[in-house]
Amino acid sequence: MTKKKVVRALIVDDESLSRQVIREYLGSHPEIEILGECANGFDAVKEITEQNPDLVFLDIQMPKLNGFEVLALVDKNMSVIFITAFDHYALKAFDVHAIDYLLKPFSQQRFDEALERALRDISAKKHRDFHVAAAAAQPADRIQERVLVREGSQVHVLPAETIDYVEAQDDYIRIQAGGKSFLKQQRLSELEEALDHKKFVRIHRSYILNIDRMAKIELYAKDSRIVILKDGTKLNVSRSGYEKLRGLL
């Protein structure tokens, strides 16, 4: 008789009762090894990064760092079963992208169905694109009020108002905030769409500016301008970027 491969799982939920229920339901599944439990998103990022689980039971609604933000900060080939009390956008996105989820409160039968599906994916080495589903689960008009940056297993939370400017650097962006620089793997255009367009302006193909940091605009060559920030930093401004600035100032 072939022995089933052990699947390493992590439970992430800020409600202790929910974690307890999942642990009890997993009691009838000896093929699952529980690596541990996390009560918040920060611990989840650390544990996922360090332990590399095969499967994560991930709560969506958590304080400080929600389930979608956790996913955005980790890049692992793992299966995820989302857990939610109710989120209209999330449920719709999960259905569209064939992502399984558990709607609280859930029964052992419903839990087993979701787990069986996840185990099939793991066995077939099929990894669904959870990042796409997570992005689709967010309301289209939601303004991103903070930017999350991971360094190793550490997470930096940067409130949007602390950002001076963002610079494109190949496949990364460099965020200047609070006198420090943070490197994040993300497209500049993606962040541009997420930030408040009344405060953050794409002044150049390489720069997004927080207009509250601008001191003045100077002409330094024909049709060429620079923005000088309050701390003296100088950034190039394209023609289209200048028109955007004029429209806001």
Contents of the next structure:
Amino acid sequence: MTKKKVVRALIVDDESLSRQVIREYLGSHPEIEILGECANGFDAVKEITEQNPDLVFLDIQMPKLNGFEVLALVDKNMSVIFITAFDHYALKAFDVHAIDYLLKPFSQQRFDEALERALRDISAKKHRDFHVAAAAAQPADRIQERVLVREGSQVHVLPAETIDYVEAQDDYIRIQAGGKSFLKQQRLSELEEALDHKKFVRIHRSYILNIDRMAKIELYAKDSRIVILKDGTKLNVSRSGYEKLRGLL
Amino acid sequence: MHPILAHREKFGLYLVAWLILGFLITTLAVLSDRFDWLFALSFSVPVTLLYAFVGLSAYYLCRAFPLDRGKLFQLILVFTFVSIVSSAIWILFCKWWYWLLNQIVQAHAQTEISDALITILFGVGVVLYILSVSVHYLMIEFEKVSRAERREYELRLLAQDAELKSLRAQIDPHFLFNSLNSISSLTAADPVGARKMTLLLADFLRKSLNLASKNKITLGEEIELGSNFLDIEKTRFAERLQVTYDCDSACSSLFVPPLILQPLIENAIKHGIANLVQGGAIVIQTKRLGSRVRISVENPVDKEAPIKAGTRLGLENVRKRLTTSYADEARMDIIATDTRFKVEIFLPAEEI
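What does the same protein look like in the form predicted together with its partner chain, given that the last one was the form predicted on its own?
All chains and molecules follow, beginning with the one already shown.
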């Protein structure tokens, strides 16, 4: 009987009272199906990846991953309405293509407006690349102290100091940390930009090195050097990379 | 007003100094003109005291001619002239007084003071006047310095006061908005809860406004305010927030700066509980240690959460406030591990 397309929505907020309000406001919108609720960033990444919602109500301040980090980790085409009590995030929210931005506490009226926009957006099926926009919006304000990697619906949090080195591989980067390696879809230059420049050096077109891991530098051929890490790994060093290393040591 | 005349003690000392000079002059007169002691005394003491008053006039001269390196020559000229004139007038008086005394007692054969004594007295008069000028200059300078010092001290007190005010914890707007959001959510589902929350919030606001305006409050009041705050946050975080109090009853009446604990408790929520999926327990402890008191706030942290700049700033403010209020008497320690964060404050135990 219902031919009308159902919009599948996910509610992500760490406070149950906040989720409750959204549920209550959605009560008068039967066209929205609530897929579920998530109380933290990890769950949100998992649910979004597995359930593929059309619309996400996303809190910004959450345990584990904040709203922006969640978006940076998922590459889904969906509409996002940000919800927060902190209005200094507003500009950033629109940077990552949010449909709207609700400041707690909000009225049913204001909520309906945002929802209206989201529904229009969903029916227009505009393509949005959150993944890239959110990743780009992330490091702008400070040095990134951890790197997030998603494997399926699981998220790994790699504190920057655990990273040994990063290697470029086609469209991916391979992050070597604590004896494991992680693949991530990101450009090496992007990560280089985000990491602490006093600790991480781009020693080669294909490598970023954590200088704490370096054991020695050896001359390998004329004008060509290699770095030997404490675990014995050997990495090529370009001439400009060597200059940068010398500048830091 | 003349600084010597204005103070009874200073004036007394000044007169005593001149009386001693008077006795010296007496001795001089006895030795040089063979006065008998009684006559010599009744001659020299009144004239010396009179000159004491003449000497006071130096103050006004010093005020009229402030010390100035550029005008040194002019100053020397003026004071030499004035001291010669003063001394000359004084000598005239001495002569008249001697004549008068002679009329009264007729004990002395000599009708005139010897020229030798006159010369000495004149010299003494000039030197004394110049001495008086120097003393007055010293006094004026000394007063200037002490006034500047007092002003500086007052300014420092003012600055300290302003600093304390600016460092004082203010109500976090995020906390307010979050609480309002909780109330908004509760109104439909749980009206009784919504009312309870509203009352808690009103209570907290009233208390923190009252306490913030005071200079010192009791530790008991401070803990109560904190627990009021935590009750509100419990509504928001539900089972994610537990609080354990371990408060020494011997501490509750001790004085502490108002809202010194509040930033620590707010940090424990913001950088501890709020980052944890399962939440955890905040532990608030107070303990009397002889003449000191130890207050601590401890909370679990997520080891993967990056340390935010805001934490350090809040703690730095608390540390500054402690230094401004207690100097070296207070201390703040931070004990941070991967999973726990604890701040300990040691204060002198101030009784009512």
